[in-house]
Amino acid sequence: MEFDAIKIEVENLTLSYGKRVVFENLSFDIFPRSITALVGPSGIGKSSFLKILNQMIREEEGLHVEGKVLLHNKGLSVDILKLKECELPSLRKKVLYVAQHPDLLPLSIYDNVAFGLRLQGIGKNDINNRIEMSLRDVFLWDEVKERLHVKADILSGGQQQRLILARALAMRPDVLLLDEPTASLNEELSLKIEDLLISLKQKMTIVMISHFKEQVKRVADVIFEMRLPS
């Protein structure tokens, strides 16, 4: 599988909500096959941030974004603040969020994972074979693959937290976006998962937000620090 090599580029972007302005002119680059941290204080935009990338902000009432957002792709550059609301779709396949909080289906664990693939009209090898993978990637597939069919909300937090992930992986993005993908698990398992996000970076572009700050210089390629409007 080929993934596209995506630069995404921030011109001056401004968040605000109502009169309050969250960040303000943020300009910089994310870099393909790269891993790019976000650090800054709680309340700074950073989750938010994330949503523009792929505009699941527009969901979000009493937000205002203002600026540029260029997605560059195969020789062409798309500004995707500017997208209508039927090439979201499109865009969202391409650069994928991961919540901090997992936002489970009402499904099975096989399901939770699966669901997207079936919307994208895969085939049930390819998708089995795809569930397999992404539980492995994020050492789950162990724990979980004599209970495929039962309701995912049985997971503990932390196995809630890799199936999201596992669920990312098999859509296979070319961008992805993670907040805190390791804030519910122990040492051990962030360690693997860290390993895990270093071997993607071959493959994808990753933006993603950390409190942890050795993880932050273990992992990242660039950190970029996200400040108060003065």
Second form
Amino acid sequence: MEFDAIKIEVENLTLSYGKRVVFENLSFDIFPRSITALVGPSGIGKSSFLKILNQMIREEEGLHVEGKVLLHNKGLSVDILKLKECELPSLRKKVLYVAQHPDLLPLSIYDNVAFGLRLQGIGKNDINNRIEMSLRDVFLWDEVKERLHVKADILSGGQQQRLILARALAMRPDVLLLDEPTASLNEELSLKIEDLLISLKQKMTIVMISHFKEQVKRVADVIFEMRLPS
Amino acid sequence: MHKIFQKIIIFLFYFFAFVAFIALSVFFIFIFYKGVNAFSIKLIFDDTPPLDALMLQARVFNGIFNAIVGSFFVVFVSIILALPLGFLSSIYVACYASKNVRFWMGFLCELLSSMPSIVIGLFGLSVTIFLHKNFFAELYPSLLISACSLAILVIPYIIKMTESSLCQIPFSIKNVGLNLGASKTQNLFFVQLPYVSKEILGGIILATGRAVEDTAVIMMTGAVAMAGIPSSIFQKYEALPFFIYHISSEYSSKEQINQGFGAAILLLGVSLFLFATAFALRKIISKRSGFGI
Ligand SMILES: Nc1ncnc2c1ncn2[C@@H]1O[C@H](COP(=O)(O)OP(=O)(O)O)[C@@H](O)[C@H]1O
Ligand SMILES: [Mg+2]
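For comparison with the form predicted alone, provide the form predicted in complex with its partner chain.
Full assembly next; the chain just shown is listed first.
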């Protein structure tokens, strides 16, 4: 497969909103083919950190980021904070953010997953395969295979959360950024998704935010705790 | 005590809704009664055979056919002019402009859309006179001038509708495309614009309706009582609302005022048609759930 091992190096990263500093001087490494868990109290800047990694942070007004985020891939290093606007799409195809709240388009289940694939110019057959595969991966296939062409908003919260995960997996990213991926799943499904993440680790680098101690212990190779300055 | 108070409030709601309903009904029944009675093929085409008139083989003298054609063309040209301008500038304002620019554009649109249309007519006329005196001696008030002035009239509507609908897209949907690797332009065309297509369409229909019914602007910029069908956009023309104004202000017989009512019901029909078109297009769009891509 064409997955790349991407290492991310965060150097002196500071995020502020106006005069208010959200976090300051973060420095750490995210290793390829590992799961890094971000933990910490609500509002400390975990989600914002993930959005820095794929530069969706630029879409938010008034936020200011300083420092370096180096992406090492096949001997090449880029500082993603310095990327030009036109380089962002290719970054975001590699480094994919899966939001905490399902951000589905008012389209069918099928089209929601196909959207990003069509943007990449992937052919119809390949799209169909990838959709089935990724929906199976998140244990959604059996629940939706008969109604792929119904609007996605009829799905339950937990199903939607798995759908946006499937949407991300179908894109075959190198780095997967997960914002509380099991927040609205029951225990059984959570465990299954955790197993999925562990198996995905062979192909990609995963950074996830989680509020579940057990989950973090089970899946994470590295735990990064964000604390309020004391 | 509280209950009685509530009942009174609810009664008042019902009562005023009822009054409004009655007022509107009386209006419609009146126009309909007058209009339908006055309405006939003769009203439109007078004594000219309808087919000849439609093929532009024979001229209609006393009917409102010329006014229908004139109204159609002047509105058509004005929308053709206003659409790209309004649409593109609203996209610019909503997606790319700085806060300052957005504020001033919003302010200008608000100002312009609350401006009496007679002022816009006056402006069109003054510009025409200026151009006539200094640059184009051949330029007189004409269909083109009217269309330009009408475009100025409706552009603020198009901008306001498009911009406000673009700005009201929920935050999660607004950026989904970007998050999945779309460029800003792709996100605009594949996510944002399809998401607000209904509102944009609504704006265009509203603008069309506004352009059809406006009298003051065309009165000052080229609409006249007797012009026949214009053979170019540089000629004077007839139009429905002007026809109604003209005939009801100087009528000499019952027949003439009846013609006015006939034209009025036609205008009502145009509104109805625009409304139905908007409705049908909405249905088609939501069925297709088509996000371009
Ligand atoms: N667009 C924004 N404008 C202003 N403040 C923001 C914005 N986004 C996030 N913040 C602030 O940044 C802080 C971190 O938010 P977030 O990253 O969502 O925290 P977490 O995910 O750890 O709960 C919060 O205090 C939040 O209020
Ligand atoms: Mg968060």
